[in-house]
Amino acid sequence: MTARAAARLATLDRSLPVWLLAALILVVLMVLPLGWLAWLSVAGERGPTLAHYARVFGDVPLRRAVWNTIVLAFWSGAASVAVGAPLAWLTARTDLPWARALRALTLASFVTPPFLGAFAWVMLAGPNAGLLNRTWRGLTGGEAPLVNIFTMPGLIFVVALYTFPYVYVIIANTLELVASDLEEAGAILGAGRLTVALTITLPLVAPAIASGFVLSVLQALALFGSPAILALPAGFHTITTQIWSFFQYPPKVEMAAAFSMPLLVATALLLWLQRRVLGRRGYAAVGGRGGQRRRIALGAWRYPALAGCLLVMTCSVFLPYGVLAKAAFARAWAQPLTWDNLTLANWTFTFLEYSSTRDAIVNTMELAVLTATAGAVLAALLAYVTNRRLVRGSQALGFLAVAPVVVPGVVFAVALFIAYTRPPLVLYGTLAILFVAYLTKEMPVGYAQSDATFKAIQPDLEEAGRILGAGRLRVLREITAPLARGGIIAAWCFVFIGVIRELSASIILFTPNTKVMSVVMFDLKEEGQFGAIAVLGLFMLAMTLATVAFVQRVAGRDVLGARE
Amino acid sequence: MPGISLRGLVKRYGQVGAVDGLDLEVAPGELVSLLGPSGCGKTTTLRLVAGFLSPDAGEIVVGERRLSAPGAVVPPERRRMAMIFQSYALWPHMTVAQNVGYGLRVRGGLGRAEREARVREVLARVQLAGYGSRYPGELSGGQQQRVAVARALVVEPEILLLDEPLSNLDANLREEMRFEIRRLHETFAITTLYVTHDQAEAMVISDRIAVLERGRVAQLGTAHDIFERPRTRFVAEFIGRTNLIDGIAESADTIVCGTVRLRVASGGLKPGQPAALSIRPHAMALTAVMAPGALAGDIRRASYLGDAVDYEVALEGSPIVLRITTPPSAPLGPGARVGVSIPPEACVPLAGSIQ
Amino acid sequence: MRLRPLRTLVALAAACAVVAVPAAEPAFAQNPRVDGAKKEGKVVWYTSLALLSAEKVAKLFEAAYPGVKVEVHRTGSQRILQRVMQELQAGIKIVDVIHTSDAGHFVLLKEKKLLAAYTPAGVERFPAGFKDRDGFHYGLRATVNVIAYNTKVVPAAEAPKTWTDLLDPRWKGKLVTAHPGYSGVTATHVLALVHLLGWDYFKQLAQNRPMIVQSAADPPGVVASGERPVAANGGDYTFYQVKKKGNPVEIVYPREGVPLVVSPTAITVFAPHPSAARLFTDFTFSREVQQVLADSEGLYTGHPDVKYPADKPRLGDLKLLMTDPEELEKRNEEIKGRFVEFFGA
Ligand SMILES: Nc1ncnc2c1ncn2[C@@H]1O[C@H](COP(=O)(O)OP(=O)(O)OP(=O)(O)O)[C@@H](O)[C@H]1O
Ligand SMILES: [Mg+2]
């Protein structure tokens, strides 16, 4: 080796390959499938064509599906804010009793797969057999149902029940940062509690509310399971169910690709709007560490407010899981739970006879753990690279990492299907394709969490290690990683939960050997096997909560972001 | 113990040169302060030396080793330096002993027992014996600062870098620590770059001070040099208060401004050319009666400061208004007519005015 | 005491096994093939037979041939076809035996040369409608599409008697239908009624806003729960099973005729477990299994020796509406497309 080359080598940052690799993985994850998607949407027999678009958007029922999606997404977002924002304020800033329990219940509705909730609500609020409606008829003696879940408002209701936790988390975290002296300053000037809340607190968290709204709209846009369970029986489609039905034989993949574009554009547009409106403040609406936080006394409103919160939890947790528990032990879910109707048959069937159960549980668990681990590590690396600007274009990497937010699960699944059913990488039929789908889909959540974590770790702390002689990777291992542990574990949990409840991409990408629990449950739903779904649903909840509880215990941190 | 040479160093952020052609030679074992207003490039320079940044032009040489040049930067961990950060950057998940011992562990070569002994020794040195098992969060600000010092010193670095290490301390402690750092420097004699924007601190601590202006060294010298003989308007104004007088050189040692004629002890002015002088407020004397050779003036304003009185005096026959500081005996009131004595030694011509 | 539920589970599992064993047949005569199947270890079965029935057949087989597992993948007929084609496109060859209720699929699969010719033992005596003339696929079971209603909600006198009765506005919001885009039984049903009554019938039926479910096995549950009191279609065997369990469900065989759905089964040409596939296919056509399908599942079969429960009408007594598999295959798109057009999803 020449002296010159040796000198070169001495100055080389040996961690560079690691960063480049992380970046490369991300680019391949995102760019390849979406490139194929875009290409297929315009690919014709002879060269590019807009024919697919023309067909898709010339079709009246398809246009109706677009409109249904818009209605669903907007109102779900609005309803999520209407529920999530007051709940966050009440639990974070007032002396509302049972705030901890309410937070735990919010977590429970967060981990509930929306399709499972929708399914439970079929049993609760089906217009004729639904338990609530039957009770209602019993009480009033009337004919008319109290609620019909198989309608657009019913769908919005059920979707909002499982998207409001997103609003809750964002607003609760923001409220944690708002020092109460800001509010007290208002109170001293003679403003009442409500006036303070409306004139001071509300404007302070307005950006967070806007973010929460956008986030829940995005969730609602991308949902597949709930509309499949509630909209299809009522005879209407949304974009996602429509895309899925394009896969029926003979498949019209190019039309699915073309029809994916409005969803893609809509999400991108929304996020862009959000950035425009909020300026550069983004999610972290209120900077700085808050001063002291005193809780606002609700006075006479304490118990009415609590009742309101409990009503929400009743709808999102108690009733659904109650009816699932009933269905799990009943011969006929719609009949009263008498001795005759009580059975373990659903359990024995699900775990002993139904041959898909075991594989599905193993696949789900394996994928969830793998994805959460890979996702947390990759997100941490990327967040680290972008925060410390380690490579040229690291900002672009950060953008890429959150970019999957604009790609709804179904759309991404279509893209993956197109990209990975052909050489060079035939991943379809393996767990790998699901892994790739989940990893990409959950990357924004993991990245956002890690990003916040690394923003909170002063670069000084690392530089102090560097100058004392530790290389970049060693500093990462011995200094940064221990400090970031809590945040990274939270990211792990988020990804884990996300994978467990994933349906919209899985439904397109699974093969018989790679079924996951959500797909199995959806299969069962199509055949009306209520008992088995209930059993699997309860099992899934137990599995998720046990894992999250275990990880939280190890990490000593509340996943929903409450600081100790 | 090597010295440090910074040659033509440039670091740009976008169009702006945060460091813009900086030259500086630090002798082995010397402590040089980088002093300048906010945003002049002090931190950037220090981080270039530490290897956290790579220069756009120029080079950094320590002893025989060329550590930085564009595209060839020896990473920080191989520079054999130590640094004390403004925030102290103590690792909250490690005890004081672990913090201090980290550098020894990373650099290797010592057994565990020996490392522990060295850590104990250095902690005793900064008066923290017995604090080894505490966590940084359980220490006061001053104690944390000393842990940071201990952590840097224990590895016996060739070069020590400090970035405003005292700015987080309260005034009393800060003054105490200044002397402490100077004492440590005298004991260990490590080549040191010390960043501060506090001139008093720089003067107490440094062997020499480099005053930075927009990414360059405006003047390098001892505290005395810089204070008494500022070479530029910027240095004169930045270091202490001063009066700047613009006029025309009449001869090599005389300057004229209106009807006022001032003598310059150093000489060397360019006759017929514009020239500028710096005169420190305390270098002049005020007399209630006109002394021979004194200039006549009117007191515009007088501020009593306890240990001194600060006057604004308008000189007769010129637009010059001087700030003059005198001992507080027999203060004069506004409107009084006074004589101002300006010794030629007090008149320091600025760069550009002399040949 | 604490172990009680667990013990119950174990006892139940044991009970299942015991029930399953007697079905073993003297198949050990064909030993080389059994050995081959055992070596392959399993057979992968894509089936549209209702889940509980499918799992039961699988358990029977596993009890008869220990060491050969049946991997049941149960979904709707149309989904099965979709999966098979989708997987082949990616070069994935998993499935050994395909069984759906859309005879058109087998026309298509045969045309694409994806089926292996195989004649299961004993099918020579099956009626012609159960046999492919080229020997690629055979009808494993049959069902007829019927109307059913919840007896607690609808008095027998008021129940619909004919397909056209369902068009009466008084059933508005009271009907449930399965989907031809999912269920082969339903696709066959739609084609048969289009022949009988024309597309206009479905256009009018849609005016009554039926609830749309996917599988033809789902309407029985919906009717039993009372969510919708009347099923506009569905295989009679699933209604029969629900009724047998004591649910308030009654079946109506409309006078105009009932669409007969013969569900074929075939072995794929690329079957990864060919011996097991043949063994399993033979097994499902054996008299014992065909009798189980008839007895506990309420299905019709082509096997001449099968005895039917007394409370089921003979096939010969019903007016059967027949469909041509070739036509079913050709009009598949049209059937799904127009259904969606009328019903919205
Ligand atoms: N990462 C960066 N990106 C862009 N500009 C920067 C960056 N870091 C520093 N600068 C700019 O470079 C110039 C010098 O910054 P530097 O931090 O070196 O100043 P300083 O002398 O240490 O100031 P202070 O006394 O306030 O700490 C400033 O104008 C600053 O805005
Ligand atoms: Mg600085």
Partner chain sequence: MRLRPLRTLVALAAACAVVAVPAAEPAFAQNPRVDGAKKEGKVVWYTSLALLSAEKVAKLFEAAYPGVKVEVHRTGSQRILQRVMQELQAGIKIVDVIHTSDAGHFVLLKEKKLLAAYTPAGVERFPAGFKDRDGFHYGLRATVNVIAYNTKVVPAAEAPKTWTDLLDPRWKGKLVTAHPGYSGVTATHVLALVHLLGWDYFKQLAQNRPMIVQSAADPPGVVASGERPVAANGGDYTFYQVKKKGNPVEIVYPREGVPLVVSPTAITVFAPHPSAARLFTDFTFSREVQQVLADSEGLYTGHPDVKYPADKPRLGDLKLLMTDPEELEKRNEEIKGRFVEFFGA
The other form holds:
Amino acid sequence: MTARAAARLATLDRSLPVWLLAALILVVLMVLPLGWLAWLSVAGERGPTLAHYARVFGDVPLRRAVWNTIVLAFWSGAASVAVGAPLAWLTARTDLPWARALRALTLASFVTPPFLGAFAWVMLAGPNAGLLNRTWRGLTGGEAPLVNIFTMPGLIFVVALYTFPYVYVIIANTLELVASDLEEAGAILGAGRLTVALTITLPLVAPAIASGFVLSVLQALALFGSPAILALPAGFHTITTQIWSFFQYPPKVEMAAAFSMPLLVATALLLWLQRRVLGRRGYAAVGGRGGQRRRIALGAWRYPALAGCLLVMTCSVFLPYGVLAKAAFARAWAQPLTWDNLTLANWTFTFLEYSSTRDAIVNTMELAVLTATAGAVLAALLAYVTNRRLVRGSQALGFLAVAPVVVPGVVFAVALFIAYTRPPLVLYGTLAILFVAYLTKEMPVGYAQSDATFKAIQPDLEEAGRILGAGRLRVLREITAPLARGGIIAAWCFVFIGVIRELSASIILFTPNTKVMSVVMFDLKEEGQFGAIAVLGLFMLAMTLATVAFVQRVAGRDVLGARE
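Which structure goes with the form predicted alone, now that we have seen the form predicted together with its partner chain?
If you are looking for partners or other molecules, they are not here, because only the chain is given.
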């Protein structure tokens, strides 16, 4: 070895293999399955062909599924903004009573799996046995139901109940950054509260509203559970349920791939639009960090506004979990909860007699802990590399880390099925394929949290450690990681919650030996075991809220990011 080569080797950053390995893992997680998906969508016996696309989009029922998805996504996004934006303004900028409790209830809605909310609303507003309809018939003596949840408006209503928290979080956090100076100036000049809100506050948070709308539309586009529970009994499909139907025997994988690509393109375009909206306008520049944020007095509107907020929470939290709690302890969930109808049989059946439950809980917890740990570590490494620009092309790594957000879970499941049911990596039928699906799907959440954390940590202490002779890995372990501890724990929590509530990818990738809790609940619905569904739903909520409480205690932060 020459002296020059030895000198170059001595100056080489020994941490480089770690960053390169993290980058390689990310590329394999994303590029391999999506590459297979794109290829199979055009693969033919004699080479590339568009025949699969022609079959898919020449089919009238399949085109109708696309239109149903567009209608669902648009109106769910609009409803989410209509609910989430006023709620965010009321809790963040006014003297609304019980604002802290309303934020906590919004968190409960945020962590509720949409498919669980759909189960609950079947019990509440099913046209025949739904409790609200039974109560309505008892009061009026009529035969027609008050509401039928098995309709497109019913589906939009349920989806909006569990997507509005995304709008709420974005707008509430934005309002926390905007000072009250201009609003107070408008009030001094004689403008009323509503005028100030519409002419001053609304334009300031318009980018956040647009971003929340796009995010809600993305969530609605990607949902499988709620449409499967409410749309299929009503006789119509969305794109995600149609893709799932392609995997019923005999599977039509090529058609599933072709039908998945337009959904992938649509979500990518929506995310691009969201970034353009946020990139063009800032919404945290008014008043600076030191600006005052004074509460707006609602006066006589305090309690009507509170009643409206409680109505939203009644629909998203109180009624669903009330009916789940009732069903969990009732012999017949549709009957009044009298002493004769009270039982613990649902609990013993679910945890002791139903053969799939215990294995599903073990699988879910194992996957959740493993995915959250691996995801938090990988996201932290990638965010550190991107923020400190440690390798060439680090910005491309940041793009790849958030790229899975444009891939709906059911689409990515199709890609993984195609990629890992053939050599060299045959993972289908094992928990490993679910781990890969969850890790990739939840990476954007963990990365976004870690990226914000490392942006807030100035590199001065790291440079001081390097000057004193410590390697980059040692600096990361002993200086940066302790400073980033709270953010990394929060990233772990977000990934954990995402895995617990995931259904869209699981429903395609599971096998009888690899069922998770969400799949078992879907199976129980097919069997009509609503009491067991209620038990598992309450158990899932308890696990999720316990995790959130633990993280808020350890990390010292509110998961929703809102402050008093």
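Numbering follows the first chain given and starts at 1. In this text, all values refer to a predicted model and were calculated from it rather than measured experimentally. In this text, rigid core is short for the largest set of C-alphas that superpose within 1.5 Å between two forms.
Comparing the forms between these two forms on their rigid core, the Cα displacement of residue 137 reaches 2 Å or more.
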